[in-house]
Amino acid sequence: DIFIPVVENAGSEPVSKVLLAFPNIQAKNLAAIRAFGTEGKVKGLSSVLPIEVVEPSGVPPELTFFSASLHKPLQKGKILHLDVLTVFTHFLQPFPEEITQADSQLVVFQDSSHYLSPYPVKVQTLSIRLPGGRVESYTKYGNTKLVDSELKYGPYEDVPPFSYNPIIVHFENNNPFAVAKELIREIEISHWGNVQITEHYNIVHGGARLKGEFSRLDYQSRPYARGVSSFRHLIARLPARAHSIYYRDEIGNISTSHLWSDSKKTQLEIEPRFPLFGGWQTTFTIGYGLPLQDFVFSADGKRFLNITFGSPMEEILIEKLIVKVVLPEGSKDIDVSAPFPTNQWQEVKYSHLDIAGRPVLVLEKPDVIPEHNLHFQVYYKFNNISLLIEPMMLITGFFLLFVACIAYMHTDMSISKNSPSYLAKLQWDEVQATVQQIQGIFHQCLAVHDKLETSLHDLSRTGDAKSCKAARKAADAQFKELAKELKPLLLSVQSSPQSYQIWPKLDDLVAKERELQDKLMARHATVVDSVEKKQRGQDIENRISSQQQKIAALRQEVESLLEYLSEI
């Protein structure tokens, strides 16, 4: 919004300030205001006038006042040419608030056809330049004209102070309503020759919300008819010598982007993974490097960063901008000079090879617009000797690593033969070897068991009781021989301090095997005796059935214990 009043001092005293009034409902969305003035009947070269918020007495409480301070008082009868630039956010409201994919976006503009001035106005006019397209409706007064895309109200003469004449304009506006809910811009300075910029965007389409389903087929076939209210790309205008440029989101690198560069500028066209309709949002990150000598300078014993504050994308509104300036480790006496008020605080960031961390100056500002993309300066002191800290840390680290390797190669790391751990290992190895021998003896016992079973099968087939008795006698002799071999081995294991875990199982195995041998020999004798007495086969089975079940259970327990010992 630009208004150009010509101010005349009709009073008797010089005037050093000019009041500017805005309704509170507009003032809360005022993102920027600037005033330029020049004195004289003919407009000449204007100079910037300082502006501040004031609270004059005796004025309506529904208004917010700003004061533009003149460089020199305006004398009686003198004329001041004043140019005032104001930028408002969220001033255009979508109406309707929801539209389909094929609809154009309509917005409502509300204001006053009279400039809300605290002073009497002799003559004034209002010109509203629309973006083109159709105009649904507008407030009509007697001196209202719509010519092409320009709507004019006035001229109005002898308008009293604080005169307000409401107007509403309902028109088509399909320009991108790109709003950054939050932008975190990190500027990291490295005195090794680079300034790294990383920008994290959370973008939303702030226009009329999409109603119904989205058809990608319709959008791709007729994008200007089936998606006119959406936008699918943004332009970032980067410095000419920007390098190592990337564009990605949470998924990874986004290839739908284009880069152009020449000697004056570098332009990055960013295209999200999907077009943005009203209410849709996306997040992404862009990053690039800049030459240190183009943005960091020295003056009065200090270094200072001189870089723009806002986003390189001129067509977006940033509701919350956070700028983080990461200075080299060891920086001190940090100060900032910004062309507008910001919230400021300091943090510490740790990166590779940092000891005390890198100081971070944080600047925060709401409602940032392209007019805020001005240069600001961050001053700090930095000793060049600090540049040697990280290389020396690397050199020292590698040196210590090589020394450690040399020491390791020349050091005997073997365990002493007199140490308790070494002796315990030897004892455990002896126990394992003895247990393996014991396992072999028990497997021989099981083989003898199988021979006894085989002799009984032969007896049932041939009826040769004499051969069966001979087999039992041989088995008994083998059992006794194996028992003699087993005894010293069991004593050896029992006497070892490392057998406290294995001995209970081993003792149980010995008891089960002895009981199994007794049962087998008793059953064998019963069968042979029954065959000699010419008893029927069914009677024999009845006599040994209980013994047979016990023998099977014992055999399974013995095999389970042997398997347990094998696992150990």
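If you superpose the two forms and keep the largest set of C-alpha atoms that fall within 1.5 Å, you have the rigid core. Just so it is clear, the structure is predicted and the values come from calculations on it, not from any experiment. Positions refer to the first chain, counted from 1. What changes on going to the form predicted together with its partner chain:
Superposed on the core, the two forms barely differ at K28: its CA moves less than 2 Å between the two forms.
A299 is not among the residues whose C-alpha shifts by 2 Å or more between the two forms once the rigid core is aligned; its shift stays under 2 Å. Shown in the overlay between the two forms, fitted on the rigid core, is a CA shift at P96 smaller than 2 Å.
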Second form
Amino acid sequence: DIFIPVVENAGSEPVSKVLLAFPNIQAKNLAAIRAFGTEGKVKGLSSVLPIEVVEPSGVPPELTFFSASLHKPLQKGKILHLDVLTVFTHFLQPFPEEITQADSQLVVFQDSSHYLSPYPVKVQTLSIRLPGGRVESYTKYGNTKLVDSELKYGPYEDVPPFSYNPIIVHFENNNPFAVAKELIREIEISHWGNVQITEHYNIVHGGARLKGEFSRLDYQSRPYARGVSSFRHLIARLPARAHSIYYRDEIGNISTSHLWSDSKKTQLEIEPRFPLFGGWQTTFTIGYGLPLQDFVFSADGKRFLNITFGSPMEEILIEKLIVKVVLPEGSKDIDVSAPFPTNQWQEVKYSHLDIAGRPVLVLEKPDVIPEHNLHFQVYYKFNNISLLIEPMMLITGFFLLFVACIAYMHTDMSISKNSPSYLAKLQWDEVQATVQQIQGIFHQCLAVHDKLETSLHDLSRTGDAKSCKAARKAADAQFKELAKELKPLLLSVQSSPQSYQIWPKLDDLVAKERELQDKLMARHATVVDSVEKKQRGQDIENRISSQQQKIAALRQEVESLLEYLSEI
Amino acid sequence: MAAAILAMVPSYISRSVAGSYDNEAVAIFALVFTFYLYVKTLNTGSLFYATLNALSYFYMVCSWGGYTFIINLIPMHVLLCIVTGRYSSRLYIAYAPLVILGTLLAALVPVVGFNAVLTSEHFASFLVFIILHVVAFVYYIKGLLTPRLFKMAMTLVITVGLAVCFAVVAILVALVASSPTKGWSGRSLSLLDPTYASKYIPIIASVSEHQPPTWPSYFMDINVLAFLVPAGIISCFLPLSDASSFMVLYLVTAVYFSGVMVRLMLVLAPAACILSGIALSSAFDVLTRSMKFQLSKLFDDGPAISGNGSPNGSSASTVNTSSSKNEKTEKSEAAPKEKQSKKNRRKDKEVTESVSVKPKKEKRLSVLPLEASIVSTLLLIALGGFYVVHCVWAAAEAYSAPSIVLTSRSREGLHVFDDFREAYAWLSHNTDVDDKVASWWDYGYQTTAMANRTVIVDNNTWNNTHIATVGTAMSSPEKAAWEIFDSLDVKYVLVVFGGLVGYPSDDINKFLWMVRIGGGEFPHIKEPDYLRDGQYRVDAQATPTMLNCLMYKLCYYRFVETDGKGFDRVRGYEIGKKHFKLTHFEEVFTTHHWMVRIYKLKPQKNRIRGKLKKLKSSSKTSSTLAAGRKKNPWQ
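Now that the form predicted on its own has been shown, please provide the structure of the form predicted together with its partner chain.
Entire complex below, previous chain first.
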């Protein structure tokens, strides 16, 4: 967590490489090292120098060497400004290792006041910037100064190579020691227009462990005094135009989060379910969608994803970062370019409606710090037609389903064509069909009855007996015709074994109807006769009144029977 | 209509939050499906449906203990049919396979097992089964013999049959009476005798779902259906068929059961929905028909013969006279009934209010004035609209909030109390996987599911002693409680405390049940010790036993320091004992609103073995520390 800016002077023969040395115990925790070189005195453009691990001969084995290769060899007598930035993790040890809720967190810093170098050093100073607050103790040498929160050692002149002068600083540090034990970032590309990022965090407070009680009372009444070593929120800086942001854990949404967004960035402040004290841990997941066109571009017939590697969280150390890039199904020729070495392998992920599965590129890197938040690129080939495969599959599936339904409805699936129940069903269907026909005939009959009725009405108004007779004749003919039609139908119903329920009713109906016809005809005849004989209306009414009642009764019976039939 | 009403009845929505559902939701489906198949079999007389019926009964047995409702209701209906002379072969087919197949299948379910034939809940079904066979036999003989012979045979059968019956019943009664609860399980007994549970089984009575409901809860759960149901009953009586008599019987029993327990409102809801559906659809039927008729009369004014050719449509006058005649006859029929009972009168009133269906022949003749029918249609639609609004409101406001996340509205907007999940998340991430957590059983499932920790008692703990042990620990003084918890290998104790924010269903309010249940098993816990003059209180008047019990201490530990007085917002007074220290427990976590407090059992101090261990471990850590610091590459 401490960076050491170093200025080096070199002056002998032309050299093309500069060696940097670190003790193994520090090199183990070295998360990032970067060197910038500027030739000459002018503060001009500094260029990044490539750095690699080397093992020169004849040096102590406790040291690890890095060599920065210069862009062009340094001539004799020339001066090179070299800025080296190193980032170490787990450099500060909490001491004491367990504190109570009310205590401040104290940490120990160990290093050498002399710069550990394979070269002789002319002038060197060391300054340590502390986070402010109490300094418990520090190693005192002759020219050591503590001004405000900056501790200065030196200047030392003409230091021989590999000189070492240990120092220890013990100071208060209440910065959040947020450590993600593991972070899995899943970047899923959908060519429908979205890049979905899901991040699974497992966060622990890496500082001094909490000992004894946690009292909410103390924490709430004096949060700065009691609980100063804890932290309660983290801030994530998401890219601009991030949308559908969520923050949850395995038991559901976590309601304590805030979001601000403007055109340049989206800032998400998340608060874990409880404040984190030393040694406490929690897990959560955040997810957000990004517009595709901001992160996926195409060049030379290939597409590439260009997105940052690390976590969007500020001030967080990730002990193990796994980045999974889920490419759409059907992507080919996958290639990655990352600015630093990572472990890489490929997986396959199955999602909805996948056949071959989606290729997943996995990158793993230990000890990731905010300095690693650089862009990396994933190149792949993808045909837009593949986008349509899944909708087409769905459409085809539904189409086939409906076709199958139609086919099922149109085929006879019964196992045995001779089984009695099947035959009975067939016969029953037949009976029903004929009964319907019969009903039609009876309705026609009733219509003829109505016609007769109307002709009688006309008669009473006009006294035209001839037309009335003609109507009767026509009705008679119609009745005969209908009876002819009815006969085979009735026979077929009677012969069918399924008609035992309806047959008596039907029989009854036919008889009643016949009777009704006869009565109607008879009444018609009497009325017409009496009209021809010029009898008085009153007499006619008297003569037919009894018939009238019978007719009405019959008609009602016929209708109720018909209704009964229609209900079957 | 009934389906539409059922789809949004608040009673069901209360059983499902955000798409997930209770096993009772499944059970009610099985229940209604079984009833449907029973009625279907009764109507068709098909063995196929009878078999399906037995299968769906099996499904019901698998899903809920409420299956005893089916196996008692259906025999009741069968008995009713027999008594009212409605015996038919369809009834036999509907019932006999159900009893045989259903009992066999039910016995396959491990929880039921031989209870399916042994307990009194199932006794009614077998009794009715026997009666049904006797009746079937009688009908069979009646068909075979001449009336004279039949009479003779009848007397013979009745004497012999009665003798056998009495013998069997006597044996059964003797068997049943030998058991103390008369063969009934506690649950059924608490249904039959509503005061039973509170007398003998405090654990059943302690659940709020098992309390009798209040009137507002009826209105909340079934809303306007409560008013439509009586109309539906009347519709069922006109005409009374096997199916409609079953509906009425179902409704009546369900109303009774829901009156005993709030939870059984769930059984009432489908019956209420079906009957209101019947009422509404028949009302609409009558109203729209009379509207249609009146409109056609308006348009086809005059003597012209209308095209539809039906005598009803052609001459309005005859219809009117006949309809008025009809009403007269109806009234004359109704007149003697009116004298009989007040109920009938009420029904007849409703008939004239046209909420019911008239028998088939009268149907096409009953006509209401146009204005009246339009207005009442509109009113009915408004009623339905009101129901929909209420259901949506209930679903959105009352039942959609999960009980685990509480919200309150204040001037600044919605305030979320997410304390339960905060505590469970803390437990799940910051305690050891094998640690056991003790809490009252209400939080057992939640702790298991959300915190992934073993609990001592949970919502499905059948062992009463277990629950009583935890209750005893909570109501004991600290030292005794520590010993009980230590013997249970408990590491953490979780209590729910609402006194700071005013959350009423907290452990202090449930505490009396813990005392009762604990006292039921361990007699040294006596309820009167916790009550001052029969009153439960935790203020200065409270008894010393109360103020020294573990639950009080864990809830109010350092509570006084929040406001200096220790004012409990749920109880509405200052607590009794304000300043005290815990000696055997230490607070390890309290949530943001103090709703959940978690304590850890302190390790025993004065044991030498423990001391040694501690010394060892501390020396170990110090040595590793030293080693860590000694590791210096530069030396």
